[in-house]
Amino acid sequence: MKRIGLTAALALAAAAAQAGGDKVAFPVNYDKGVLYATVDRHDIKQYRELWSTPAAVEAAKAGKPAPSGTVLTLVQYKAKVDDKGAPVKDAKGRFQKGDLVAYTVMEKRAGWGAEYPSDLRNGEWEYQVFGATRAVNDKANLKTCFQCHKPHAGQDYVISLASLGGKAAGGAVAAQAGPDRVAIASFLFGPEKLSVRNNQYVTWTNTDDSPHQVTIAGEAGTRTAVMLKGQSQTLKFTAPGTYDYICGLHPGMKGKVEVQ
């Protein structure tokens, strides 16, 4: 009896982790809303647009959570590339928009999310992924959306909240060079490999328009706060060894700190 109950509970939890996306319909009028940010994803050669319903922008400017009915739409395009595969840039140094790839949508409604376990729930937000034809991508793992946004509960699970509220830094940001400094630029850690002495601090500075976050591999709970453009975060390494790390928001970004 207990075994049957446990199996049923596990099945319910698994279903909850995959369900919910059906609540989110394609936002056919997303481009009648507010284009609040564009992002060049150097790591995967994509140009991205972030659109919002107007009420969410006003709420973010006022320092309030997104209201029920908010829809945030991430539109992904391939960047145009030259004959060598390098992204083609416009006069401002930004990627040029190529073929449409997909849409990722997060929507908030009062009462949503109650079926999720506390370690996964993103407040009242749900997610869905649509292909270029606007059909649901039934192969998308929506659980990863919840896992990626979960650490950002303090900003209503919206990673791009600063941009949504018009508070993101503008202009170029210069990162300071030094033996204990790492610059984040074009979705890369530079230097990718850093050697420091034991009990030394390492500082990362984000120069990208996109937010980033340093997460130490294998070190439960060891991660920096999210860094917006121009912001820095510091970690102290207190034991010799090799520490691999990634960007918690963009896992394809990788770096290494060797502590001697």
Ligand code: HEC
The other form holds:
Amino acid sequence: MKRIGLTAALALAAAAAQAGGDKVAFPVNYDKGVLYATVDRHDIKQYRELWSTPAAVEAAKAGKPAPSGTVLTLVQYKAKVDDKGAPVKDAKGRFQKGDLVAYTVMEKRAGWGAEYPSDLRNGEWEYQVFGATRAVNDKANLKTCFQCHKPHAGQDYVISLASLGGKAAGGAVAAQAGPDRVAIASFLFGPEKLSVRNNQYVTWTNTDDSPHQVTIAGEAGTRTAVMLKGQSQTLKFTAPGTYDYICGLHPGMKGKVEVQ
Ligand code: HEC
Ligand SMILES: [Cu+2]
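Given the form predicted alone above, what does the protein look like in the form predicted together with the named molecule?
Time for the whole complex; same chain goes first.
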């Protein structure tokens, strides 16, 4: 009797000592789940696979939040490149899988997350990064995971929710050209630099499968909603100057609006 009581107490202490990302174990069976999307990251030359536990796919299709026990695993591979460093594409124009880089994982369990301040907490989700050997990457700054996924609270912090629920738009999207328009294609803003007159509107249209967004540098709070494939966002510029901007989801994507 006594012995059992002692074992239970020790197990409890061990559980309590686990904090944050330590709660997330390597998802050994991730590839027995559902491969719900692949992402060609033109900006960082990576090929990514997004895996889910089956129940989360069902929930997303039904428009419900991911259930407790959901694990989403994003596997990062280097894209295969040619001798000029350009990604090699397959017959469908998609990137090809090269060396394994890392696994980034988010896991949700009832009761998790309560210890975080509200400006950081992502509901009941925890995040963790594992290297190619499946060991925890203890140099990863998990705070950045919470920060970048936080604005997606309205979709349960899952940035690829449309793909998870099978609701991502198919087919190619043609962006309209015009002096006040920027197309987003293959993780690039085009044109990268746009010149407009003061008090003019600028419209961005996303033609990629991946979601994108526009965040104006230095202008606190000026950022558009996330654009899924085929969606547009418009901003009005009311003071002359040069406005640098990035995509808040993929900070390597950069553009500029010059307001005369
Ligand atoms: C700069 C913003 C940014 C940061 C920081 C970030 N993510 Fe994400 N995350 C994304 C985007 C954008 C996607 C959608 C897939 C893509 O475009 O690669 C995503 C997707 C994911 C997914 C697949 C499920 C989903 O939400 O779509 C997981 C799992 C994930 N991230 C884990 C992490 C972990 C773990 C960290 C911290 C080490 C992290 N992320 C940090 C932007 C970010
Ligand atoms: Cu982007």
